[in-house]
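Next up is one chain by itself, shown in C-alpha cells, the form predicted alone.
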Amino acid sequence: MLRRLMMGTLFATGISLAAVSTAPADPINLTIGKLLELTGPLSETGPSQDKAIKLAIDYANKAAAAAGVDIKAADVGADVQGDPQAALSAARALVAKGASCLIGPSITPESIAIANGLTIQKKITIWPVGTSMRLRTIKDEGTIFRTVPPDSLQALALVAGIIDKLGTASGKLVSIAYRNEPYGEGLAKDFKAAWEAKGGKTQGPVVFDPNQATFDSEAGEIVANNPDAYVIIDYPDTFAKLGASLVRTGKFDATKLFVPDALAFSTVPGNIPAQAIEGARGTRGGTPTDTDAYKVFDKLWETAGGAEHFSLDANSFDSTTLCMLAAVAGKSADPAAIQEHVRAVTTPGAPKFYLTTLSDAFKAVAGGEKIDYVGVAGAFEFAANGDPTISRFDIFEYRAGKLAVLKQIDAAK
C-alpha cells in the first residue's frame, strides 16, 4: 500500500522511477587509518609506508573525482611501536577517529592483538603489511586482507635466489638463525623443509632474544662449519648488533647471506657495518618495474620527495586504493559494506582495471559492476583466507650500500 501511494505521489509530481533510481549517490567521506611501525624494531618501514597511503588516497581521490564519482578519502594515524599492546591502542584512537579500513601493521603479532581485541567484531578490514603465516591461525571472519604475499611463499623465494647463486642445493649447507618471534619462527621453518626437499642440508636454527646483551656466541653458531650460505631473519635494530658479532667471529663472509624482506633496504642503515651487508642477497615482495602502472607509481613517489622506497610500499599503496573502490562499491564508509565489496572488485574474471584507468574503474563499480582491479603489485584475486594469489618476488644483492635487483621471479609451490 505505501508503495503505490509512493509511486502515486511521485506521478501525480512529474517525477519518473527513473530519474529516482539514477540520483546521484550519497557522499561518501572516508577515513582511512594507518598503523605505522614509526619507532620499535620495523622503524625503517614507517616514513615509507606513509608516504604510500598518503600518495594512493590523493591519487585515487582525484580519480573519482574525474570520474564523477563522490567520495573523498583523508587519513589519519598512529605508531604501533613494535607492541601489539601499543598497536591495539593505536588501533582503537584511529577508529575513535571515524577510520573505516587499517592499513598495515607490519609485524604480525600487533596485526593478531588488533583483530581479536576490536576489527572483527566491528567488521573493519585491515591490510597488515606483515607476512608470517602466523596471521592466519586467527578466525578472522573475513575482515584480515593482504595485498602482500606471504611468508610461504617468500621461503620457497629464498630458495630460489641460493640456488640462483649457488647453483644447486644439493649437498649444499644452510646456516640459518632467526630472530625469536612469529617472522622468524615460521619462515625459518618453511625455508628449512623447502631447502632439505631440493636435496640440502642446514644446521641450527640459532634462535636469538633481541633483547639480549650481545650477540657474539650466536655468531659463533652461524658461521661454524664454513656453510656454503646463511639465511638470517631478523629486523634492522637487531641486525646492527648482529652483524657486528658476525665480522668479529673473523669467519663471516656476507656474499654468502640471504635475507628476508624485512632487512630489504633502498640504502643500508648507516648503523649496520658494511661487512655486515655488501655483497648480501635478499628477496622481497616484487613488482613489476615494465608496467604503466609501476611508471605512475614511481613517477609519483619520485616527485613527491621525501622517504626512500621501502619493501612493500606499492603493496600499501594498492590495499589503499583497493578499499577505496570497495566503499564506492558498497556505496558506504561504513566498515561492513567495505568489507563485503573487497571481492566485488578484486573478482577473477571481471574486467580488469589498472592504476592508469583508476577513473574508470570508479565509474564501473558506482555503476554496480564487480571488477578486477589489478594493483602496481599486480592482481590479487584473494584466495578464500584473504591472502593474494600473486607471488612475484625480486632477488636483489647489495652493491656500495645500495639494494640493487637482480631478477624477479614467480614462487609458487
Partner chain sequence: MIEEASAPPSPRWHSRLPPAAWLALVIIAALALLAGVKGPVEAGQATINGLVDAGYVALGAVGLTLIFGILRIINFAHGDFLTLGAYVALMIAASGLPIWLAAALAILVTAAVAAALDKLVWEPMRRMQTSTLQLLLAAIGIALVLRYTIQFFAGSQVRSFGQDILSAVNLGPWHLGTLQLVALLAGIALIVAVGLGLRFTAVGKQMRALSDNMALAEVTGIDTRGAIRLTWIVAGALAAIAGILYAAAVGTINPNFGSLILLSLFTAAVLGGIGNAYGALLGGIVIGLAQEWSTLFLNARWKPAVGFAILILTLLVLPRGIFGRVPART
The other form holds:
Amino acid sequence: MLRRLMMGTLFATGISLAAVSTAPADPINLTIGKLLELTGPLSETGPSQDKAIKLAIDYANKAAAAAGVDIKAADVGADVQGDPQAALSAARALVAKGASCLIGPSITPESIAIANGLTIQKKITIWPVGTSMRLRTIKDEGTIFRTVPPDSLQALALVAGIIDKLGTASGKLVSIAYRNEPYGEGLAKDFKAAWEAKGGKTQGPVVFDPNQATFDSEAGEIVANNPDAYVIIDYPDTFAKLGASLVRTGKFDATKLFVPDALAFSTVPGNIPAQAIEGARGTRGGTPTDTDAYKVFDKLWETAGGAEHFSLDANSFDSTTLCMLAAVAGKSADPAAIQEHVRAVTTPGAPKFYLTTLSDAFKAVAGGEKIDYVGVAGAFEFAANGDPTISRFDIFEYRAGKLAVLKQIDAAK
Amino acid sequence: MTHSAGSPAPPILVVEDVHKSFGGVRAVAGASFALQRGAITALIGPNGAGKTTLFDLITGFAAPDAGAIRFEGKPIEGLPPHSVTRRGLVRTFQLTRVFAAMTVLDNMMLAGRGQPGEGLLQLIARRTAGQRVEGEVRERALAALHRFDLDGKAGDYAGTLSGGQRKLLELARALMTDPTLVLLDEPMAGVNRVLGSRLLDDVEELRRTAGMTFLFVEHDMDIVMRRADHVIVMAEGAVIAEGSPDAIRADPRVIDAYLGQARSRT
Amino acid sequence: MIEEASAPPSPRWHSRLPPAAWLALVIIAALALLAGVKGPVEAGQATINGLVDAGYVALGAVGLTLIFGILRIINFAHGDFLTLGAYVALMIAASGLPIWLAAALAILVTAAVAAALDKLVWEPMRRMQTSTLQLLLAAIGIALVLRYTIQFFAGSQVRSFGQDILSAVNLGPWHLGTLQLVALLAGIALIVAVGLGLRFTAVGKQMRALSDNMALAEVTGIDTRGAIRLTWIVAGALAAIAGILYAAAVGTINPNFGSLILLSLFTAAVLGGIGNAYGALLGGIVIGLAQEWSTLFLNARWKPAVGFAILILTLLVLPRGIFGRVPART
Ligand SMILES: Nc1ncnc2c1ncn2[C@@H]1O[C@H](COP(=O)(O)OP(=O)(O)OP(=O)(O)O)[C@@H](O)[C@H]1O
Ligand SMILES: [Mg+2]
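What would you give as the form predicted in complex with the partner chain, now that the form predicted alone is on the page?
First the chain shown before, then all remaining chains and molecules of the complex.
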C-alpha cells in the first residue's frame, strides 16, 4: 500500500518535473474559430466542415491529455454565407470570442476579405478551404495556410482525368465554360494551358453570369461543334439551371462532362437534373483512403453520425490538428506564436507523425522537437506562400446519382 | 327632417365656427355661415382670407381643427372627398386641374361614372350592363361639351387645352357628377369676358331649371354685384359680413377690409 | 403616369403608333441581318432565347410599372413580392396540396400582403405627404423585411417546384423548354389583359385618372383610397404569378432571386416607358433580344452589360422610353 503510494507520488513528481522542464506551467486554452458555409451557394459543405473541426478538436484534446500536454481547445462558429462581407463580420465575431485560428472559409473572395480586413493586422492564421490561385499571390504576410490542393494542381488532375477517358489529348476538342468568378477564371486558364500543352484543342471559354433567368444561349455555345469533352466549372445552384438548359439543347452528352471539386457531391442534389450529370466525371481533392490515418478518421466520422463525408472534410480536420500542434510548439494560444510555429510541425525531413501517433506528436512538440506531421489528407509541405506543393486527387464518376471514386492520382508541379 | 309650412326651407349647407391652422397660420378662424338652397352666393375677401381653405374643408380635402359642417342636414366634416362628391357637393379648383393624359371626353365621362353608391366591385361586375350606361353618359358628356364650346376638342388630350378651355372643362366636368351644390373657386379667372358671361348664364339657368345651388369665389366686384343673390365676405379666416350685394357694397367693414383694396386694383 | 397604349379614337393615332412599329421594323431587320451573318439556326435560337428572357422580365415589370405610374412609388420591394409568391406556393405545395391550388393561394396571399402594406405603410405615408426619398427608403425597408422573413421561414437553400424543366418543344432546328413556352405565353396574355383592363374597364380608367391627378380624381367621385388599394392588390397578384412562373420554368430559386432580377425589371419598365403595361413587354423584348443576340458575337459574360448599354442608348434617343409620350402642357 505504502509502496504503491510512493510509486504514485514518484510517478506524479516525475511527470510534473518533466512538464516543468519542457513547458511553462500555464495551460494553453485555445479557441478555434469555424468559418462555416451554412447558407449561400456552398451551404451543402457547412455541416461536414463543422463536424470535421469538432471531431479534430475532440480527438486532439484527448491525445494531448494522454500525452500529459496541457492544452485544451474549444470551438466557436459563425456563418460566412458565401459572401465576403458576411465572412468578414463572421470572422470579427469569432476573433472577439477569442479565436486564435480560423478554419475555413470555402470561397476565395471570403478568405481575401478576411485576410485584408482583419487577420493580417492581428497575425491570426487562417486555414481556408478555398482552392483558387488568387490566394497564392495575395500579400498575407504568412498568415494563410492552405491544406487543400490549389487549382493549378487540380487543372493538371482534370487533364489527367480526361486523358484517362479519351486515351489521348492530342487533337481532342474540349469546350470550356465557367461561372464568372475568380475560382472558375483561374482554373479555366490553368486547364486550357495544360490541355493545349498536351496537344489538345479548346473552345470557349463560355463565361456566364450566375444571376440570370436562362442559360440557353450559353448552353448552345457549350455544345456547339460537338466537342470531345466539356469542362464546366460551376457551383450547384447555377448548375441546376445551366444543366437543364444543356439537356434542352438536345445535343448534350453528360458522359462527356468533366467537373471540378465545386460540383463534387456524394449524392447529386435533387434540383440538378440527372440527365445533366449522370455519367459525368470529375476531380476533387482526394484523401488517401488506404492509410491507417484515414481508417481512424473514417471510423470517427461514422461513429459520430450526422453529416456525410464531403470533399475536403479531411483538410478541415487536419488544419485544426495543425493549429493545435503549432500552439503547443509555440507554448501559447497567442495567434502570432501559432503562426511562427506552423512550419515547426510540418518540417520536411523531420520525424514523421500521423493521426495514429498524435499523442506522441504532442509529446515531441512539447519537448521542443521539430516534426513532420502527416495529416489524413496527406503530407503538408507548405511553400513560402503557404500552399501545398503536391496533392492527391480523386477522379470520380457519377453513377446512379452517387459519386464513385475511380482512382486517385498525385498531381505535382 | 320636417318643418312647419310657411317657415323658410332649411339651408343646404351650414358651416359653424370652423377653424383650420397650418402651423402658425390661422387660415380659417371661426367661420360661420349658411347657404340657402337654390341661391347663387358669392364668397369674397382679400387674398389669403381663407376662401380656398374653406372650400378644402367643406369638400373633405382637409379636416377642420374644430367646428361643424353640415350638408343637407348631415355632418360631412372628415368625410373623404369622393364621398362628399357622391353626396352631390362638387367643387372646382382655383388652380385648374384636368386629367392631362386623358381625352377631354374621358375627363367628362369619368366624372359621369362616379355615381353615388357605386363601389369598385360593382363597377367591375357592371361591365356587361355597363355598355348601356356608358352610351348614356357619353351623350350627356357630349351635350355638356357642346354647351361650353368644347365639342371640337372631345378627342384631344386635356393636357393640350388652353388655360381658359381648362376652366370650362372643369365646370363642365363638375356638372357631370349631378351635383346639388357646386363650389366654384374663381371660375372666371383667365376666361374671356364673352365666354365668362355665358358661363354665368349657364349657372343661372342650371339654378333655375335643375334647382342647383352655387357658391363662387370671385374677385371681380362687377360680376359679383350683377350675378350674386347673396354675398359672404371673409377676412383673416372669419366671415365679417354677409347680405345682399347692395348691403355689402354699403357696409363700412367690408369697405375697410376689402373694397378699398379691390378698388385700387380695378 | 399610366397611359393607354393603343390609339385613341382620334386622328392622332399616327403619332402614337410609330415607336412600336418602328421597333418591330428594327427587330425584323436585325433578325434578317443576323440570319444572314450567323445562319438562320443560330440567329433563330438566340431570338427564341431572348423572347423567353423577355417573358420572365416583362410580367415582373408590369406590376412595377403600374405602381410607379399610378402611385409614384419606386417599389424596391417588388422583386421580393415575386419571391414571396413563389415561396408561399412552394411551401403550400410542400404540404401536399396540388400545385395549381398552391399557386392560387399564393397569389391571394401575396395580394393580401401588398394590400396590408398599403394600409400599414403607404397610406399613412401618403397622408403625411412624405417625399420621394422617404417613400424610396420605406420600399427598401419593406424589401429587406420581406426577404429576411422569407429566409427565416424557408431557409436560404436553393429550392425547386420539381417540375419537369427538361422537356423541350422542338420547332424544326429550334427548341425551347415547354415550361418556358408556358411562362412566355401566360406572361404575354396577362400583360395584354392588364393593358386592356387599364384602357377599357371603369377601374382601369379610374386608376389612370388618379395617376394623372389625385385631387381631381377625388372630386370626380373616385374612391382613390379603394382604387389605390386595388392597384396594390393587382400588382401583388401579378408579382406572385410572375414569381411562380419564373420559379417553375427556371427550375430553382433562392430567397434572393426576386431582388436579383429587380434591376432587369426596372430596365424593362423604364425602357418601355414607365407606367405602360405594353411598354414593360416591349422593354423586356428589347433587353432580352439584345442580350441573347449579343452572345452570337460576344462572350456571354457581357450579357448584363449589353442590357444596360441598350437602356442608355434607348433613353438617349427616346428619353421617355418606347411608349413614353411628350409631356402634356401644364
Ligand atoms: N397647406 C397650407 N399650408 C400652409 N399654409 C396654408 C396652406 N393652405 C393655405 N395656407 C395659408 O392660409 C391662408 C389662406 O389661404 P387661402 O388659399 O385659403 O386664401 P384665399 O382666400 O383662397 O386667397 P386667394 O384669394 O389668394 O386665393 C394663407 O395665408 C395661406 O398661406
Ligand atoms: Mg383662393
